[in-house]
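Presented below, as C-alpha cells, is a lone chain in the form predicted alone.
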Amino acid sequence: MKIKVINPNTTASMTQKIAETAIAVASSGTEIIACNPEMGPVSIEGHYDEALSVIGILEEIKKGEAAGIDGYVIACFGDPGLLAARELAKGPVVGIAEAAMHAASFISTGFSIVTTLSRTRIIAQHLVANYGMTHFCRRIRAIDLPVLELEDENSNARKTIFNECRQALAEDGAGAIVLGCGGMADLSAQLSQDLGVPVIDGVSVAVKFVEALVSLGLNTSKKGDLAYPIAKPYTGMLHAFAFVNQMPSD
C-alpha cells in the first residue's frame, strides 16, 4: 500500500518532520511518500495561505493517481482543497484535522484544541461545526506562535503548547487533547505522557484511518459531487490543471 502525504506548504522541514511521524506509525506493508508542493506558501496561517496553498496540493493528487498511490493525507490542520482532492483521487483523502477530531471523540467525551495564532482558530470552528464536532469540541486555544516557529530548537513553542494543554486540562473540561497544527506531529507522545491524557496528532490517525479504508477497498465515492471533475478548458495559469480525460467510476 502507498500513502502519499502532503504537507501543503512548502516548508521541508516541516515536511521531513512529518514523514518521520507518518512512516514510525505506518504499518510494515505501507509505503509513505511525503511530500510538499512546489508552489505555495511557506506557512499556512489563514484564508489566504489556504487558498493559495490548494493549487499545490492538487497537483501532488495529479501526480500521485498517476503514479499509482492507494490513499493520501492533507497534512495541515485546515484540511485545505480536501473536497477538491477527492474529486480528483480514487482511493481515500483524509485530513489531519478530520481525523484528529473524530479520533479525539472516540476516546473521550469533550476534546480541546490546541492551534498556533488565534487568527486560524475562525478555521478550527468552521471545521468542528462540519464534521459535527460541536458537541465534543470544548475550546479552540491559541498559542499565538508563528506556525514556522515550530521548527526552531531555539524556540519556546514546545513549553507554550504543553502549558496550552494543561490549562485545557484544568479549565475546559476536556479529556484529551487536539494538536491544530501538523507542525506539531512530533510532540503527541511526549506531551501524552507528560500530561496523562490522550494527546492527539491528526497525521498519525490519519495515516492509520486511510489504511483502514484502503485495506477495506473503500475508494472515494465517484456518485455525486465527488464525481471526477468536468471536463472543460482552464485558461491563463490553470491551464495545465484542466481535467480533460473523464476517470473510469469503479
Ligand code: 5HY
Second form
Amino acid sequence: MKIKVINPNTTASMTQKIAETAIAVASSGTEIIACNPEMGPVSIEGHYDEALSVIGILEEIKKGEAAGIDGYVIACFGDPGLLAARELAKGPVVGIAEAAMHAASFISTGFSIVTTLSRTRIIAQHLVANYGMTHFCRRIRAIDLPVLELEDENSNARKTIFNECRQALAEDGAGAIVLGCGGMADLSAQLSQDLGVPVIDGVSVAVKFVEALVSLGLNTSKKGDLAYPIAKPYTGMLHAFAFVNQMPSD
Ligand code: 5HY
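Could you give the coordinates for the form predicted in complex with the named molecule, as opposed to the form predicted alone above?
The complete assembly is shown below, putting the previous chain first.
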C-alpha cells in the first residue's frame, strides 16, 4: 500500500524528520511518500497559518489521488483541512492529533498534551472537544517556543519539552503524554524511556491507523458530507481548484 504523509508547513527539514518517523514504523509492503506543499507557511502557529496551509494540503491530496495513493496522514497537530481532504480522497485520511488522542485513550485514562506556542492551545482544545476527548484530556500545555526551534539542534527545545512533560505527570494526573507538534515526532521514544510513561507521537500512530484501515478495506465514505465536492466554477487565483467530478457521488 502507498501512504502519503503530508507535512502541511513548507519546512523541508521537518518533512524529512516526519518521513523518517513514518518509515521507521511502516510495515513491510507499505510505501511511505512524505511531502510538504510547494506553497504555504514555513510553520503553522495560529488560525491564519492553518487556514492558508489547507490549500497546499488539498493540492497534495489531489496529486495523490492521481497517483493511486491508498491513504493519507496530515502531519500537523491542528489536523488542518482534515474534512476537506476527506472529501477529495477515496482512501482514509488521518490527522496526527486525532490519532495521538485516540491512541492515548486506549492506554491511559488521562493524558496531557504538550504543544509549542500558547496561542495554539485553543486549536488543540477545539480538537479535544471535536474528537470527544474532553473526558481524557487532563491539560493542554505549551512550551512557548516557536515551531521552528524544534529544527535547531542547539536550541533547548528538547529539555524544555522534557521538563513540561515531567510537570504534567506530577500535576495533571496524566498517565500518558501526547506530543502536540509534527516537529516533535522524533522525540517520543527517548521521552517515553526517560519519563517511564507512554509519550505519543501522532505521526507514528497515524501511519499505523491508516495501514489498519486500508488493510481492512475501509475507505472514506462517499455517502453524505464526505462525498466528492460538487463541481462548480472557482474564480480568481483559485480557478484551478474547481473540482472536476470524475467520480460518481450519491
Ligand atoms: C505542527 N505547527 O504540528 C503545528 C504545531 C503547533 O507547523 N506543525 C506546525 O504548534 O500548532
